[in-house]
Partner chain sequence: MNSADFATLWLTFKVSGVATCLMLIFGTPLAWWLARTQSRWKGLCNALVALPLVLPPTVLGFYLLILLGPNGPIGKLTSALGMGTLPFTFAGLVVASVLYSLPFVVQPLQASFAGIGPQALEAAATLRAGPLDTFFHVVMPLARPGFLTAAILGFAHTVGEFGVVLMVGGNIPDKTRVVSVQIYNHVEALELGQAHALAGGLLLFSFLVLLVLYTALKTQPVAHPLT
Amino acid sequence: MVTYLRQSVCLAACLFLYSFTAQAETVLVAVASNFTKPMSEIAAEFEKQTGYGANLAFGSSGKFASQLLNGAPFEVFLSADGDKPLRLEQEGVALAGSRFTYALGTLLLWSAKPGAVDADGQILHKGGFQHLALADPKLAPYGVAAVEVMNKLKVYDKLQPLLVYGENISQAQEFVSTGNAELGFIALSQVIADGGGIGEGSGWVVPTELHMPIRQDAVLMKAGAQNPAASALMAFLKSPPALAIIERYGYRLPNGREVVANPPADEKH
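Return the structure of the sequence above as one chain only, in the form predicted on its own.
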C-alpha cells in the first residue's frame, strides 16, 4: 500500500511538473489576421530553433486590444498597427519599453479573377463592380488605410454604397474569394506567390504614398513578462530567420533593418 501511495504521489508530482514545464515553454500569442501566414511559419521556425512553442490566435487587432484590456491571457500581441500596443502600454497591461515595429504592411486591391484589377487601380475610377470588400476601419488598420486610399483618389463618396465590411482582413478576403464581392482591399501577404508577385487572381499593389504607413507593432504583455518563451519570441521576431520570412510575404522591414548573416549580439538568443 505504501509503495502504491508513493507511486501515486510521485506520478502526481511528475504530472504537475510536466504541466508547469509545458506551460512555461509555450507562449500564447494574439496575431493580427494579415500576419497569419508569416507568423505560422515564424512559429514553426521559432520552435525548431529555440525549443519553445507558440500557440497562435488570429483576429482583428481592435478586438484583441479590447480583450486584452479586459484581461485576456495573451502573452504577446502582434498588432496590425502601432496605436493599440501603445495604448496597452499606457494602460499598464503591456510591459513598458517592450514595444517595437516588426513589419510594415503592404495594401493590395485584389480580385479572385485574373485580369479584373488593372496594374494601376483604375478600376476604382471606372467602376463596373457591385461590391468592394475591406476590413472594418473601426477594428482593423488595413481598413483605415483602404479608406485613406479611396479618399486620396477622390472615389470614396462614389464607392461608399458598394462597400462591404469584414470583421477582419481575412473575412474581407473571404468575401472576394467566394464571389460575394468582386474585389477588395487586403494585405499582399494573403495572396503573395512564392518568389513574390500575386499568386492568384489579379491585383494592384497600392503605392505607399496613398496612405499612412501601416506600422505593425509587437508588444510583450505583463501576463507574459515572467515567461521565458514570451521573451524568446519577442527576440526571435528581430532575428534574420524571422525577418527573411517577413520579407518573403511582401512586408517591408522597419527602420532600414535588413536580413544579415550574423545578428548583433543583443539579438542572439
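Rigid core here is just the name for the largest C-alpha set that superposes within 1.5 Å across the two forms. Residue numbers count along the first chain shown, from 1. Note that the coordinates shown come from a computational prediction; the quantities given were computed from them, not determined experimentally. First, how it differs from the form predicted in complex with the partner chain.
- For A57, a C-alpha deviation of 2 angstroms or more is recorded between the two forms after rigid-core alignment.
- Relative to the superposed core, N227 shifts its CA atom by 2 Å or more between the two forms.
- Taking the rigid core as fixed, one finds a CA shift for P73 of 2 Å or more between the two forms.
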Given for the second form:
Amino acid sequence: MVTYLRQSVCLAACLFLYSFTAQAETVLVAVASNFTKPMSEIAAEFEKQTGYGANLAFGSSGKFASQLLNGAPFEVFLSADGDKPLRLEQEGVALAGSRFTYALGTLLLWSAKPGAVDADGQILHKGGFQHLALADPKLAPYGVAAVEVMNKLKVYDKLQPLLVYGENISQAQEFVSTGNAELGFIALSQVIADGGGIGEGSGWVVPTELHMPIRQDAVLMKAGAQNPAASALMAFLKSPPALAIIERYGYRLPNGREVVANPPADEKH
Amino acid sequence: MNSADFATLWLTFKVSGVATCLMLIFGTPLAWWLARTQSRWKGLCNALVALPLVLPPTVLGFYLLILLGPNGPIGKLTSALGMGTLPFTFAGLVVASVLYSLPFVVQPLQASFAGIGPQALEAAATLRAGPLDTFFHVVMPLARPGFLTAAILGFAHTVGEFGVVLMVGGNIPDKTRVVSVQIYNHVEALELGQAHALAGGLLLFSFLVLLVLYTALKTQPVAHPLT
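Can I get the form predicted in complex with the partner chain as well, since the one above is the form predicted on its own?
Now the full complex is given, and it begins with the chain already shown.
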C-alpha cells in the first residue's frame, strides 16, 4: 500500500513537472471546424518534424473570434474566412502582419444519395427536391459562396423558399446526411475520399469561377507572440508537408501565400 | 433591435405559447396519473418525463432530427399522412419544444396534485360528484398555484431553448429562427451590440418571470426531481 502510494506521488510529481515543460513547447490552436481533419494530420506531422506540440480546439470561426476578443488564450487562430482574422488584428488582439491565407475552400453541392447530384449541377435548374441546406451566409463564407453560385446560375429566387440554414457547414452536412434536406452546399473536404473524389453520396464540385475564393486565413495571436511553438506552427503551415495534406483534403492552395486583401463584404445577402 | 430581431421574438413567443397550451393539455392527465398511481411503471414514467432536465438539448435535437426525418419512423408516418416531415417547420419546433419543456409543466402539477389529500376527494365522492366533476371543481381550484407555476415555467423555459431548435429548426428567417438562435448568430457575426440588446432583454424577461413566480405567487422553487 505504501509503495503504491509512493509510486502514485512520484507519478503525479512527474506529470506535474512534465506539464510545465510541455506547456513551454506547446501551442494552443483554435481551428475552424471545416479544417478539423487536415489540421489533425498537420499537427501530428508538426510534432514529428519540429518536436513542438499543438493542442487543437475545433469550433466555428465566429465563436472563436468572439472568444478571442474576450481574452481566450488561443495562440494561433485558423479561421474559415478572412474577415475575422482581419478584425482581430484591427482590435489589437492578433499580431499585425502575421495574417496569411493557408487554404482556399472548395465548395461542393452534395447529396447523401449516390447518383442524385449530376456532375454539372443541373439539378439546381431541374429541381425535384424539397430542401437545400447551406451554411448561414451571414456567418459562414461557404454560405456566402453558395448564394453567389445560385445568383450566378440565376436560380436563387426560385430556390430561396427551399433553403434551410445550418450555423456552419457541418450542420448543413448533418441536415443532408440525415435525409432531412435532399441536397446541400458543403465543403469538399467534408466528404472527400482517401484517393480524392467524393467519398459518399454524390456531388458537384462547384467551379471556382462561380464564386469569390473562399479564403481561409491564419493569424498569430498576441498571446502566442512569445511562444516559439506558435511561430513554428505558422511557418509549418506554409511548408510542403502541410501543403500536401491541405491539398489532399480538397482545398486549393493560394498562390504565393502572401497576405491577401479581404474580399468585399457587399457580396453578402 | 431591428425588424429581424422583432420577428425572432414574435416567433419565439408564438412557439412557446402553442407549446405551453399543448403541454398543459397533455401534461395535466399525465401529472394526475403520476401523482395518484401505485403502478410499478411510475418510476419509469417519472424518469422519462424528467429526462430533458438532464439530457443535453443537442442530444434531444439530434435524435429528433433522425426520428422526424424522412428516414425515421415518425417522419415516415407524417409523410404517409400527407403532412410532410417536421424538421424545418413551425410544427416541428412545437413538437420539439413540448418534449423539451414537459418536465417544467408536469413536475409542478404533479407536486400540487400530490399535495391534495384524499379527504377532499373523498368528501366530493360522498356528495356524489363524478370523477370529472371532482377534477374540475375540487382539484383544479386547489391546484391553481401548480397550474400557474407550470404554465409560466413551461412558457419561459421554451423561450430560452437553444440546442433543440438549432438542430431541428434550420434557422429559417420568420419560420424557424427563434431568439436564442438569433443571439448566437449575432455573436458569431460579431454584431455584439445587437447581441447585447436581445440577450439583455431575455435576461430581464427571465428574471421578471421568476420574480413574479417566487414573490407574487409565493411558490417554492421547483424542478426538484420527484419520486
